[in-house]
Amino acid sequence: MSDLLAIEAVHGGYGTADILNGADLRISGPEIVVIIGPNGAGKSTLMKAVFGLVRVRVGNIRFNGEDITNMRADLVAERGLAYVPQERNVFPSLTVDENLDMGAYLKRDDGKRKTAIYEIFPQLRLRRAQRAGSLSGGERQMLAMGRALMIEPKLLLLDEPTAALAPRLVDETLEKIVEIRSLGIGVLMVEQNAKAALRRADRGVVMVMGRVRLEDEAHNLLARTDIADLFLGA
C-alpha cells in the first residue's frame, strides 16, 4: 500500500530563492502529524508546496499514489486534499451556512455533509445565519475547518490552526482536530502551540533550514529535553 502523502527531496520556494532544501515527509494514513521548528524553517512553505501554491524546483510530491508535484491547487483539492491557511480562511461577507456551501463547490451536497459538519461544530449551527466576519477567532477557525471538510478530504492541511486564540480555545480547537482524525481523515499541521499539539498527535517532525531534521512519535519528542528547550516553549 502506498503512503497517503509522500514528499521526497523537495527543493523550492519563492522566485529564485529556495526555502525548502531537500524536504522529506511521509504520512501513511489517518494520523495527526505536527511540524515544529524555528521561524523561517520552511514549515508553512512545505504545506503550500503540497497544495500547489509554491513552486517545487526539484523533488516530487505524491498523494494517494499519484504525482501531484506543481499541480494546480483546485486539481489537488479534487483528489481529496484540503488546505486551511492561517489567515483569510473564511469569506467574511458570507454567512456561516454560505461559507459551508462554498466548500461544497467540488461535490454537490444534498445536506448530509453540512449536517455532519454542524454535528462536529455545534456552535456553528447556532451561528449559521451570521456573517463569518462577525464570528470570534475560534469560531472562524472552526468554520474554516468545516468548510475544508465539505469536500470529504482524505488529508487536511492546517497552518497554525490555534494562532491568536485564547488558551481555552486552543484546547477546544485541538480536540476538534482529534475528532476529525477519528473520522478517518489524516491531518498535517504546523502549530505554534507545539506542546499542546504534540500531546494530541501521533507523530512530530522537526524542520530546520528547509529540511526535516528529526521525526519521531509525538510522545517521544515531548519527552526529549533538548527538543523541549529548543522548540516547545514553556
Contents of the next structure:
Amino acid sequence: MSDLLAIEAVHGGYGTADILNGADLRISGPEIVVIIGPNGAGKSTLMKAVFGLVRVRVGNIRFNGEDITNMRADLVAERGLAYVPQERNVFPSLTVDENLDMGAYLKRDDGKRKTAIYEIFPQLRLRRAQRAGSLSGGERQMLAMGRALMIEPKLLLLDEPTAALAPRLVDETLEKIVEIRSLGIGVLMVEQNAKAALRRADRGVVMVMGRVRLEDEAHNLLARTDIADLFLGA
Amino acid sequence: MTDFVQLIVFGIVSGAIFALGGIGISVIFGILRFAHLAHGDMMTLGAYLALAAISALQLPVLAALPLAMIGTAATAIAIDWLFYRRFRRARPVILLISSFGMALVLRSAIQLIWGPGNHVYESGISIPYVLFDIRIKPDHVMIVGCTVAIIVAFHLFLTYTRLGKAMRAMSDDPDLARVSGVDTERVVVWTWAIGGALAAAGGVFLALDTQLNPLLCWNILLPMFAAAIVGGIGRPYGAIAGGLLIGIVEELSTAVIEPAYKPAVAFIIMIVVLIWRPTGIVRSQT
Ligand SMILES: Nc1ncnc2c1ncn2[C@@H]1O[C@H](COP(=O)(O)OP(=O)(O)O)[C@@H](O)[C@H]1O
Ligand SMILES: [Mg+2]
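Next, give the form predicted in complex with its partner chain, keeping in mind that what was shown is the form predicted on its own.
After this comes the whole thing, all chains and molecules, with the earlier chain placed first.
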C-alpha cells in the first residue's frame, strides 16, 4: 500500500546543527496520528520540514508517492497538504473572511467551501467581517484550521492546536478534528494534551531528540504505564 | 486666512506626491522588509520617461503618464530580477546598501541619457483658477485628481482582488502566505509593478509642478520616508495619511520659517509622531 505521507530518515535543522536526526513517519490515509514528546524534541521542526520551511539535509519526504523534499511551501500546499503552525497561524490584519479566501488562493471557491467551513465553525461566521487579530485564542485556532481546510487537503498538519486554549475548549477542538477526519482528511498533529488526543487518535508516535522512538496504536500507548509516566501527565 | 488656505492647497499637492512615493516605500518594506533608497530615483526615472513620451510622440502630459507608469513598473521589475532578487535571503542592511547603489545607477543613467540640466514638459504659463481669492493652478487640479484616482484604484486592488489580498497576507506573514499556497515571488513582481507605477506618477507630478532634473525626487526622499514611517511602515494607507500630514505641515511652516528648513520639518513630524504613537498614526491591527 502506498503511503499518503512518508518521512524517511530525515536529518536537518535551522543552522549547522541538525535538530532532526533520522526522523521516520508514515501516514497511510485518513487517520489521526498524534506526535507526542518532550519540549525541544523537534516535533514542530518536523512539520516545518515537510513544508520546506526547514532544510532537509539528508533523507526524503514523499507525499502520494511524489518526492516533496525541500519543495517550496506553496507547491507543497498545491499537492494537497495543509499546515497550521502553532503560533502566528492567521493573518492578523485580514478579516476572517479574507483569511479563508487566502486558503482558497490555489483552488478558487465559489462560496460552497466557505459555507461548509462556517458550518463546521459557526462562531466564525459571526465574526466574518472582523480582523483576525482581534479574535480570541479559540476563535483564532478555528480560523487557522478553517483556512487550512479551504485548501481541500488530503492531509492536515496541526501543531499543538489546543495549546493556547482554555481547558473547556480543548475537548471541543479535538472533537472538531475527529469531524475533519470523518470528511476523509488525514490529520497529523502534535499535542501536549496527549491523553485527550490519543483517545481520539488512531495512532501515536513518541518523538525524542529528533527521531521517532516509538510508534503504536493509540489505545496501546494509552495503556502503557511507562509512556503514561513519561509523557501523558498524571 | 487666505494665505493659510493657499498654503494648505500647496500642502495637499506636495502631500499627494509624497503619498504616491510613500505608498511604494511602505509596500516594498511590507513585502520585502527593506528600505528602498532608490525609490526617489525610480520616481525621477518615471518623470523622464514621461518627458521622452511627450517629446517623441507629442503627447499631452496626461497621456504620457500611463506610459511612464508602465515603463517604470517594467524597469522596477527588471531591477528586482537582475539585482535585488539575489539578496532575497540576505540581511536587510545588504539590501538597503544595494538599493543605495541602485539609486546612484539610476541617477547616472538619467544624466547620461538626458543630461544634467533642467527640462520642462510644456513651456508657457497656465492661468490659475481663482476661487474666493485662492489661486488654484490647473496642474494642481490634475495632480490631485489623478492621485485620488490612482489611490482609489490601488485601494480596490488591495481590498477585492486575489492578488491584493495575497499582498496584504504576505506583508502580515510571508511564511504563512506560502503555506497557504501563495507564490510569493509572483507577489513580489506585482509589488514592484505597483511601487514602480505609483513612483512614476509621483515623479511626473513633481516634474509638472517644478522642473525636471536628475536629483528631482532624490531631494524628496526624506519626506517620503517620513510619510511611510509616520503612517506605520508596511501599511500603505498610513503612507497616504503621512504624506498629506507632512505635505501640509511643511507648507504651513513656510509661513514662519525659511522654506529651506522643510526637510527638517518632515523630520520633526516623524519624531513627534513616533513618540506619540510608535507604530504610526494608522492604528495597528494586531
Ligand atoms: N527558528 C529556529 N531557529 C533555530 N533553532 C530553532 C528554531 N526553532 C526551534 N529551534 C530549536 O530546535 C529544537 C527543536 O524545536 P521544536 O521543533 O520547536 O521542538 P518541539 O516542537 O518538539 O518542542 C529546539 O532546540 C529549538 O531551540
Ligand atoms: Mg513545538
